[in-house]
Each structure stands twice: as structure tokens, then as C-alpha cells.
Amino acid sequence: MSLLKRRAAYGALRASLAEGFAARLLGSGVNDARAFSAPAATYKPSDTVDVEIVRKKGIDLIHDPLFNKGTGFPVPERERLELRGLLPKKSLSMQAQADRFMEDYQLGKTYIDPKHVSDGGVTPDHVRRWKVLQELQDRNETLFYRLLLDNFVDMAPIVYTPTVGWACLNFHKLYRRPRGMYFDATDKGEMASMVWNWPANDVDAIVVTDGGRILGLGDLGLNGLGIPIGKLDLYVAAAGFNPGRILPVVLDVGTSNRVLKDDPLYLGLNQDRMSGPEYFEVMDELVKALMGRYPDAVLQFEDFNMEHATPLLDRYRHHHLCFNDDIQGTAATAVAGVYGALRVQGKSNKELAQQRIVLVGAGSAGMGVARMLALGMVKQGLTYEEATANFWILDADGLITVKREKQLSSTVEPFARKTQADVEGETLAATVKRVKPTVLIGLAGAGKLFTEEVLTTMGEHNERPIIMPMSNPTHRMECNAMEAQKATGGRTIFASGSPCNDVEYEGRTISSSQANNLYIFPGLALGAHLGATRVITDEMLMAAAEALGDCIPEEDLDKDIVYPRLKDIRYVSMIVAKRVMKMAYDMGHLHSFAAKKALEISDEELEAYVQEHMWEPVYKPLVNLPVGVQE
């Protein structure tokens, strides 16, 4: 057949296909066909939209640059092509997509709010590096994770805190390709089927957020997906989870953030944030859908607001393999930091029971820290009531006592001061002056609450004050390292939530530690997963916290460093995983036969078992299997 005849035959075939396809599109209400003015039955091929025949669906289609429309896929196409849940619900026009790209292309915007650029916060160079790393991850994930692991100290702040905060603020402007699943309140009744659009048959770790309280940035709605994405990058690099077996998830229940609602590029639901029983119904459906398909995965809750964080944890923790990093991970990290600070002072863990702790921030993270520190004191010999008497908790209304008029939450109530003195609502400065605490912790996310007066008072009453401003990101911290050292004559044992530089003070260098949850959550999740523990208990969290102390070299303790070195994160995660599994074994929660057998042989055998199951970012020979051939 001649070339002209073949072309004519092919054209006739395309026209025939287009005619029938266009009629189906009309019935589905699709919005990407040309305007029609007559009933579908009267259409001629020349009147119909020119369609493309594709033989891919789902994530394979999205990853094909020839056919991918990104956020431009209309809703009916998403249904037909198994894209639902793989893209944000909102569909953008090609013009809107083009405008977003050209703004970045012509202006090179970094979308940085000047108030976020201070004290080591996000800078244009952070943004540049983040974009370079994202482009590499899009091309070659193995190389991306190799570089992240080999340059962990330098790159962790780029893929996570503090740069991840900037990425979440601008997620709708930066969207390029999906890196997780998108569920929203309108998907109620459909989530169990939607989860099957994710291409992986096996998933070991899931991080989910509803965007309600992203770091210290507040309600970011769908934009909060940046947090699970960054978190799971750390799961892979720090603990050796396989990148093909992780799943970032966002549940979009609306947002109360007016700036996002008014932005035409925002990809989330344009409705007020859902709450009450309806919220929990939607979350129950999501958890059931995720755990229904991936029953062996570790499920981490991330950045939920106080209204939902603790109730959700209490709702699932006793019968799901799950934890909340903001509550439990932060708590374990704080306990590890106080233990490390005691070691710097030459004291044992027993001394935890003697500490007087002022904690600013009565949210889910703050009360999680208070509770875990109190449990640590119980382990050192106190009753729980005696332990809570060692705490002074402050919120936006000052010191919390039993005389507080408004009702206290169940997490705060045990820590309310039982006193006859009229100190309800007392300021932080007055509390520190009166109580003379040994430990000052900040988790309010409200900026410079540790004033010079507060810091100076800490120095006046302690030879080595322990000061831990743990709020994230950097501009939300209660103080920085220089402020703490200057006010206390260079005597502070310092650890902050976001990184701070070491301090040059009176001719000497004073180390600054970072109270970073990544010391805990990757190893905790790895131990729970490899041990098939089915639940994560307080005792397992405490074991993880205590494990960190054994990872600090003696020479670092001499330098006032209270956490292990980030460059040793793989070793740290292995030790944490091992301790978690040993505690699970003692409690009867270690259900992996292989892990149990290794543990019963020796510590070394258990370490080898953990290391054997940590994914390494190296190139391996690839083998193609024909269609229909099983592995």
C-alpha cells in the first residue's frame, strides 16, 4: 500500500474513533472538546475534537511528558484514566498553568517573605538548592538519595526544616508532578477504591497530614502535602526505607487560610475547614482505606492541629501501627535532649527526677513533651503525680493553674499548678524568676518569647542552664543560640528545633545542638515495621529516646553537644530501631519471626538483621520481564 493510501486509511480510522469517542465525551460532560451546536448523533468526524489514543493509565500516564496535562486533566478524564487521588482535585486551564510558569520564568521568583529570612531561616540559596534537588529527584531517584545520604548534614535542611516550610507556603505555585495521594472531603465513600490508583502493591510507610498546622505556619490546607513528602525523603535517607514503598498523603478538608482561598492557583478545596463528627468520619474512612490496602505499613500522622491531633492518636494507636510525630516524636526527642544535657553536666539519667521544668506552649507538641518527660521521671522513681509537680506550663494566657476559668483539655489538666498563690496567668519572666527552673523548653511557635530578661534569669540561678527553643521554623523559635549564650555568659547547654550556628563567645566556640525529630522517627518507624509490632507504645518511644544517648561520642559531650551527629544518621536509626524492637519483644509486641530469631541470638545479629533490610541507593542491574511473566 502506498504512503498516501496508508495515510488515508489511518485518517479514516482516527475519524471513526473520534466520532464514537466524542459522543461518549458529550455524555460525560467533559470540558476539553470543542463547542458543539447539534446533538451528538448528527456529528460528522470533521466536527469532532481531535483525540489522542493513549495506552497508559494512572501514574504511568502522568509520567509520560507527551500526554501528561498535570493539573489540567479534567475530572471525567481523571475517572476514566485512573488518575483520581493522584492529582489535586482542582483542574487548572492551560492558560493558568502557562501564567504560573511564565511568572517564575521571567521573574525567577523565590516567593520568600522577608520575615522568614532571619537567624538562619530560608534564603534564596535554600530555594535554589531545593529546586535543583527536586529536578534531580524527578530524573533519577537513586542518585538523589545517594547524594542526600552522603551529604545529609548539608541537604537535610533543604529537603526538610527549614526549607520545607517555604515549600509548603508556596506548594500551589511550585506544583510540577504528583508525589503522593490527594484525598478530600468530597471523596467520601470513594476512598477505598481511590487508594488502588496508587501504583505500588507494597507500601511500608505512610505519612498523612490534613495541613491543619504546618510547622509554625498554621493552616495551609492541601499545601501541607509538602511535609509528608519531605518527611518520607528522610525515611529513605536516614532509615533505609525503599523509595518505591513509601506514600505521602494529604486529606484536604478545606482551609481557613484566606490568602490561599483568594489565590486562583490554590489547588485545594475552597471551603472552610471541616471539624466535628463529620471530620472524624472522613478521617476514619481514609485510615480504613489506607490500612485496608497496606495493612503492614507504619502510619505517621503529621501536623494536625491540637483539636484533632491527640484525639486521632488516641483513636487509632491501640489497634493500628501508627504514631504522631508532633506529639510522640517531638516528646522522645526532648527527653533525649534533656538526658544528653544531664550527661554533659556529668549526671546520670536518674537526675531527670530532680529537674524543674518550665515549658511554654500547651499545644499537642508541648503537652506531648511534658507527658513524656513526666513518664521519664516515673521511670526514675517518682509517681506520676510527683512528676507533674515538677512542671510549670504556660500558654498564651500565662501560667496554667487549677484556677484557670476556661476548661482545660485532658492533656493539660494533670499539669495545672495546684497552688493557693494567685499566680494564674503569671508571665514567663515572673515564673522563671519565682520557680528558678533548671530546664526551659519552648514549643509555642510564637517567636521571641525567651527574652533577654528570661534568659538572664536562667543564667543567674543555674551553673549550666538547659535551654531548648524547639519551635519550627526558624523565625518561630523562642530565641537563638547567640541570644541564649550572651545572656548567660556562655554557660547555656543549648538545643533548638531549627538549626542554629555555633556561637563565638569571648574567644571560644560554643556548640549548638539541634533537637531534630529525625533522630527519632526514622529509626522508630523502621523498628516498628521490621518487628511487625502492630502498635507503638510509650515504652517503645522511651527506648528510642534513651538509645540516642549511646550514640553521642564522649568527645562531643565535652563540647556540650547533646544529640548524635547528623552525619551518623544511618547508624543512629539502626540503633534506635534495634532498641525499639527489643522493647517490643519484652512487651510481647514483636511479631516478626525473623526479627525475634535474630534478637534471641545476639545484639549483633539483630543489628545485622536491621542493616540487611535498609535500602541502599546504589545502581543495580536491571532485568526486563515480558508481560505475563511473574517474578
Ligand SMILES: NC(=O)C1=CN([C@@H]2O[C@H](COP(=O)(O)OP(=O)(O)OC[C@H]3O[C@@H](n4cnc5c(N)ncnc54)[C@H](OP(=O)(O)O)[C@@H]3O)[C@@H](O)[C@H]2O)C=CC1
Second form
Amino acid sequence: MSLLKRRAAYGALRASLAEGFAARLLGSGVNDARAFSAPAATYKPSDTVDVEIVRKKGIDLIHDPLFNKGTGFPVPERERLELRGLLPKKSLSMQAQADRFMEDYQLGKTYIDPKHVSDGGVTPDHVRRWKVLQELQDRNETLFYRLLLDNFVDMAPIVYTPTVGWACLNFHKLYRRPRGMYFDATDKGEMASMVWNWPANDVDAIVVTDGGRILGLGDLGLNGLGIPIGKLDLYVAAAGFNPGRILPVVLDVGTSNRVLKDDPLYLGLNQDRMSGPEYFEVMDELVKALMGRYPDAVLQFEDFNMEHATPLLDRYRHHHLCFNDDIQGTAATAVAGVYGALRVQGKSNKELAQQRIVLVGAGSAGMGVARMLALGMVKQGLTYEEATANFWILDADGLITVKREKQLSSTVEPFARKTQADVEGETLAATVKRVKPTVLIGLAGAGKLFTEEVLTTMGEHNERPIIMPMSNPTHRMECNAMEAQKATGGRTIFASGSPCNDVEYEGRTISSSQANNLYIFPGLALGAHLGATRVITDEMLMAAAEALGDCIPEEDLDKDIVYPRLKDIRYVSMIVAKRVMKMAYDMGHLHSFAAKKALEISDEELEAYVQEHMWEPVYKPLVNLPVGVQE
Ligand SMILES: NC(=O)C1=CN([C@@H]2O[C@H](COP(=O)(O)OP(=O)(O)OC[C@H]3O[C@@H](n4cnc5c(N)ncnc54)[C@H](OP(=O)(O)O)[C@@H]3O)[C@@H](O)[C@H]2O)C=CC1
Ligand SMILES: CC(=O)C(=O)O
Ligand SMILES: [Mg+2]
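Show the form predicted in complex with this ligand, please, because up to now only the form predicted alone has appeared in this conversation.
Whole complex next, starting from this chain.
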């Protein structure tokens, strides 16, 4: 036996004896009293295996290229080396890892669907940029965030929608280095201990998904983790959260996605998606584990399917500082956009109450938006019932009325049409013709629902139609900017979920805005975190929406722009955070003493307080040197 192997064997023996001793001291019951008095194990060279001695554990081990095995760590090593939760559960053989790598090496595959490229979706160049940015993030987060912040307009579509949608679809093929935490249904009973494998002692923001409905791409199971990662990139860049204090999380409860389940490289559980009481038990355990270790963190729920999104929000919102971005962040975003569009038309917020709104997609996002717009109308003087009468909501079965045979959810029910209910199931084109809406919103994730006929009708009945195809990513949007402008003679006030370029139409440039919750969730979470608000109320969301609308400069309104410029995202997030804190204060929810003090001094003081707490991507001294030497 070589000297090296002998040393390794001896090291392993010593380690296992030490472990046994530690276990006895801790009273774990692993070793009983006899083990104490038993003679030490005899050293038998023939029994030894070729063990590498590694002193690192957890994330330090994963980040050490000499010892890291990525998805190749076997289960016992994961247990002993504190890796649980830091990697997807499935162990891959070295051969499988090599095959995955060779596919990239030899073929340089981009896994792009050419159909989507032609419609302004993800291109090979997006993919190249995504990979380059990913590598930088793994090497140097400060520089990564410096660049993301300084080039937000250019890079947000790479780390976020639409490219993040592509990254999620292909997460299992692209998987290189873990980021965030991985829990699954088989971890039941162990989540509270697993969460301690996360290296940070303090976490300010957690984004969790179960991959149930990722953008408009459906159930992507464990692959959905790409979304919490992308959202938290924006927490840092857009709102100045500290990148060392954020935590992306996926809870894998299986998937209904057959393509993924059949793919040998898929890293998630190969079982059908869980539902019912069993699902809530697992989710409860995860939430308790996360909030148990990080009780002050803001918890954002992201991209849950319709069956779970609202029930989960209702279940936790009164106990933890949490919100559902798709329901609440999107709602505040849409309200701000409609207010912005009214201002473009020279109207005040008051006129919200006069709008006729057709909304396609009666899911989490759609119903969150409808409810918040209705609450906005209530603020302008209507009763809630009067407000709901201004909406026509459609799902895959057409217009929803009280005559719908299927049981309606509690979020949809108040919006089911009561008058003219004989048109139950009416098509979008027919509803738009009949109702002559002033505002058309799409949140169905089903692609081109705003056909030429629908758009032309919007143009016929409105001097300035407000058209918001808010679904993501690009190829799931209800229409693009050019289609809307062409069909309406360039008169549309346009805002889409994923970015659309401005349109050149009949010799003039027509602006496109982006109606995406990225304008709300970073600032909302920042305000809630800095103010230690403990809850996020409807009033705080409405304050966020109004703050967002107020950030649009007058000269941009003149150019039909209905959201602030993305280059100003840090300023926007600061203003949103400030207004959220002020509303929390008014409602008795501002529990941070320092924030309260700043707020009571002046608006400027509160602004300064928020700004001071926003992390800046600059190199900070890591050793104490005399002043001037660092430079
Ligand atoms: N811009 C933004 O900031 C945001 C955009 N979104 C986008 O909104 C979309 C929906 O998200 P979410 O509400 O969470 O999803 P859900 O799955 O909860 O809801 C989808 C809804 O769309 C309906 N729908 C599906 N196909 C059609 C169709 N062909 N015609 C009419 N309605 C249809 C569904 O009806 P049925 O139940 O009958 O199938 C359901 O009511 C996604 O694309 C997502 O990316 C979400 C959040 C934020
Ligand atoms: C933007 C977003 O949250 C979504 O499309 O789901
Ligand atoms: Mg979402």
C-alpha cells in the first residue's frame, strides 16, 4: 500500500473514531455504552479503501474544484459532509455528468426553439450572454452585480425574462454549479436540520417556488429554481439586497411534465406532482424550517400553480412576512400601468372607475390584478360590487359568468358576469366587440390570444386603446408591440410582460413599456424588510402601485411611456420601499425603531435611511490598511 493510501486509511479510521466519540458525547444513541469499553478497532490494511481526506464541508466543499463532485456526491457523503439541501437530490454517475458535458463541448447546443426566436424570443446571442454572465456570477458576485446594475436595460432580459424562461426549460442540461437550496418531498422530517447547511447566518430575502407554473411555460418541477435565482438577482441589482443574505429555494414535489420525467438528466423527483393535504404538510414544514432559522426574512412565493398559489398565501400571510409575487406584485404593477396610461391620455387616477376592462387569464396573476384594480376603483368612489361590474374575465373556456357550470374559485366568483349571463363562454373576439373595453389585459400564458381581429376592434372603439399582453416569456405574450400598433394605426398605449422594442410605424417611433412585476417586488420587499413590517397588507401594495406610477417623468408620459425607465430601477425601488414603509407606519405595522425614527424626522431622512441600507456593488477592504493604501 502506498504511503498516501495508508495515510488516508489511517485518517479515515481516526475520523470515524472521533465521530463515534462525538456522537456518544452528544448522547445521540448511535453508539451504546459497550462501544466505550470495547477494544479499539484493529487496523487491517486489507479492509481499507482509498479515501481522500477532505477537511471542507458544505458549500466550501462544493466550491473546491479539487474535491467537488457536483451531482456525483453519493448519499452517504451528502449526509456526512453537510451537503443536504445544497444539491439536487438525484445523484448522477460520472458517466452521466461526462455525457452532459460532452454534449455542450462537442455540439455547443443552445436548446433553442427556432419558432420562438422569430417572434422576438430568446436567440443564440441571449444564450451566449446568459452563459457569460453565469460564469461571472460564479467567479465574482461584486463585479457581476456592478455590471448588472450599470447595464440593467441590456442585462435584465438575460438574467430575467425572457432568457430565464429558456434557462428553466433547460436547467437540467445546463446545470453546472448549485445555487440556492433544494428540498423535496422525501426530505420530510429533516428540513429543519437541512436548512442549517446553508452557510449564511443572516438571510434577508428568500424566494421559493415549487416549479408548478413557471412563467407561461407550465410545470417545470425542480427546473423552476431558475426563477427564484433570477428574481433574487433583481433583489440585489434593483433594490440593493446584500447578495450574501439572499436565498433561492425550490421545493420539489414531483412534476406532471412527462418530457422532464423521461429525461435521464432531469434532477428532480420522478413522481407525479403532489397535491391535497400531503402537499400542504410538506410546504408547512419547509416554511417553518426557513422561517425558524431566518425569522426576519421576507419570504416571496413565486410561480405556484393556481391550485396552490392563493391557498398558500392565505395560509401564511398572517403569520410570516411573506407575499405572492404573481398575485400581489403583478397586481400592483398592473394598477400602476393603468394609472400611467390614463395620465398619457391626460386623465387623472379618478377615471380608473370609468374603465371597462377585459382580462384574459383567470389564474393567480389575472385575479390578483382584477382584485387590485377593483380596489383602486373603490378608492375612486365605487363600491366593490360596482367595481367588479367593470370587468369581463375570460379563461380557457371563454367569458366567465354566473352561469358557469364548473365551480368557480373564491377569487373568480365576485367577477363572474351577473348581467347578460347568457353569453357564458363567449370568445374573446365577441366579448371585445360587444363590450368595447378601454383596457385589454392578457395573463393567460397561452400565446397569441390578441388576434388581429381583437386588436383591430380595440382600435375601432378607442382613440387610445390600452393594451397590456402581460404573459411571459416573449412567445407566451398575447401579442407583440408591432401587432398592436399595426392593428390600431399606431394608437395603442402598449405595455408587455417581457420586453418589446419600440416600434417604427409610419415614420414615427412608438414607445413600448414593460408591465412586469420587477418594478414592484424588489422595492416592496425592501420596504417590508427595512421597516420590519411583519405583514404585507393590501394598503401597502396599493401604496407601492401609486409610488410606481408617480415615478414616471412627465416628459416620458408625453412619449406614451407608462412605466419608469428601467435604467432608474434603483431609484424606483427606493421610492416604492419608502412609500411601503410610510403606509406600514400609518397602519401600525412599522416595527423597526430606526426606520420609524427616520420617518418621523422627514421624508428626506427616510429616503436617506433606505439608501444607506442598499448594498452597493463595490469592493470593500478585506484587510485593515491605513487610509489611502487600498487605492
Ligand atoms: N407581467 C408580469 O409581471 C407577470 C406575468 N405573469 C404571466 O401570467 C401568465 C399566467 O400566470 P398565472 O396567472 O400565475 O397562471 P395560472 O395558471 O394561475 O392561470 C392561467 C389562466 O389562464 C387561463 N388560460 C389558459 N389558456 C387560456 C386560453 N387559451 N384562453 C384564455 N385563458 C386561458 C387559464 O384558464 P383555465 O383555468 O381554464 O385553464 C387560467 O385561468 C403567465 O404567462 C405568467 O408568466 C404572471 C405574473 C407576473
Ligand atoms: C414575471 C412573473 O413573475 C411571471 O411571469 O410569472
Ligand atoms: Mg412569477
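Source: prediction; values computed, not measured. Positions refer to the first chain, counted from 1. Basically, rigid core = biggest C-alpha set you can superpose within 1.5 Å across the two forms.
Comparing the forms between these two forms, the C-alpha position of L622 differs by less than 2 angstroms, with the core used for superposition.
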